[in-house]
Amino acid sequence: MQLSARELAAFLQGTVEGDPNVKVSRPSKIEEGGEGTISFLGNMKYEAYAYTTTASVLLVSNDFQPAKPVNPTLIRVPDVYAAVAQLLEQFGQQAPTTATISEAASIHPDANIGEGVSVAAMAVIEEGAQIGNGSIIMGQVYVGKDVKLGENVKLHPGVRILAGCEVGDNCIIHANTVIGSDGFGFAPQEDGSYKKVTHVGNVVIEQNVEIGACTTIDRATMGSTIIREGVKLDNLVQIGHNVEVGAHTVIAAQAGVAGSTKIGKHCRIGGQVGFVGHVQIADGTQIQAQSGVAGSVDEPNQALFGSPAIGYRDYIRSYAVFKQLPELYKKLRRLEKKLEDQ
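With the form predicted alone in mind, please provide coordinates for the chain only.
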């Protein structure tokens, strides 16, 4: 696919500076460039590359003022990162393929397969499963008994959706993710052993959710573990039993959420954040990477940092002090010695 700078500007609702007829066929990183590519300058730390890049077209913000001559044709847009998202979606589109069901797939005769569904080789679809129109089931996917998939769901290779779980329309689940595994529940016994607590609930994933590779979402003990509309989960995220993640919350890689925790809407959770169980996290909470959340967050739109997590600004001020503790301790010891010598 080739597009001219003029066509791209119209698509991105931007303005052209330079040759509007120059054509590009793929995106590139600004430091790599290449003739016939389009790149972008979204972070001014990379401004130096704007003057050396060999890309044919460069996306910049409306307020970018070059300090030196720039060789590529510029397309100015109000929001560079939003434009890049549109651009990558455009270049990432693949030609539509004919819906096919592989002879090497195993589909139970009592499964309900919608129109335009693709099922690849070695996929397994069990009894009572419902697959919505236009969904794509890639190789070695397992769809368990009575699972419900909405329309236009895309399951990448190796995904496991276990019995009774539900996935809404337009969801994307990446490779080797497991939905509906048993939660981590064991009752201590008098002899010191542990008895497994049977989990009879399910997982409900609402529409427009995207889940990264190798993530696990445990089924509820009773009721449902719920991932609300528009949630984005990174790779290697662990969601415990009976957790609820609010609409349009994003959680980065290696975060772990213990059972029965309720995370609000529009929260932003950094990588390797850990939550204890049975806490409530208010809407709009932002949590810095590697923080530990040991209690409920009642006030919305707070930024937290640390382990246990405290207010972000409080943590930064505290860090400025405690990183000096070794030197302060030496000074204290010297003062104590002077007092002892007097």
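Numbering follows the first chain given and starts at 1. Note that the structure is a prediction, hence the values are computed from the model and not measured. Basically, rigid core = biggest C-alpha set you can superpose within 1.5 Å across the two forms. What changes on going to the form predicted together with a further copy of the same chain:
- Once the rigid core is overlaid between these two forms, Q324 does not reach a Cα shift of 2 Å, moving by less than that.
- In the core-superposed comparison between these two forms, the C-alpha atom of A121 has shifted by less than 2 angstroms.
- Once you line up the core between these two forms, the Cα of V276 stays within less than 2 Å of where it was.
For comparison with the form predicted alone, kindly provide the form predicted together with a further copy of the same chain.
Coming up is the bare chain, nothing alongside it.
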């Protein structure tokens, strides 16, 4: 797709300064640039690059006043970041592929495939599975027995949706993620061995959820492990059996939530955070990366840090002293000495 500066300005509702006929085919970072690309200056920290970039078109703010000559054609807009998001969406749009069911997929005759669904090579769709209209099942995906997928779901290569699990409309699940593995439940026996607890529940993922690559969500012992509407999970996240993650909560990579914990809405969980099982986390809680949450959080909108996690500011203050502990220890010894000498 090639677009002229004039066409782009019209699309972004901006104004052109320079040659309106120059054409670009993809976005670039301002420090990389390149002919035929459109770049942007969103943060004045990067202003120096505006005077050296080799991009053909540069998106700037309406109030940008160049201190030196700039080479690219400028497009001025009121909000650079909003325009960039629009641009990325535009360039990221793929040509609408015709929905096709690959002959190299294995689809059970009693699966229920909606209209406009694509199923790619080496995918397996089991008996009783339902796939909503417009969904895209990429290569080597597994859709288990009686799974229900909503409309416009996109499953990237190697995703496994195991028997009986449900995925809502417009969900995106990235490659090699596993939905519906058995929970980690074992009954200790008298001889020191463990007996598997059968898991008869499932996983329910509501609509507009996005889940990263190589993430694992365990099915409930009974009932459902639930991922509410609009939740975003990053890569390599672990969600235990019977967990519930509240609407529009965001969990960064490599975080883990142990069984039966219930996380509220609009929480923001950092990378590599761990939660013990059977606790409740209030809405709007923010947890700093690598923290370990060992108890319930009752009051909403708190920020936590540390392992075990305490108030964010408290941790920062204590850690500031921690760094001085050797010095503090020496001071204490000096005081002891002084007092003994008295």
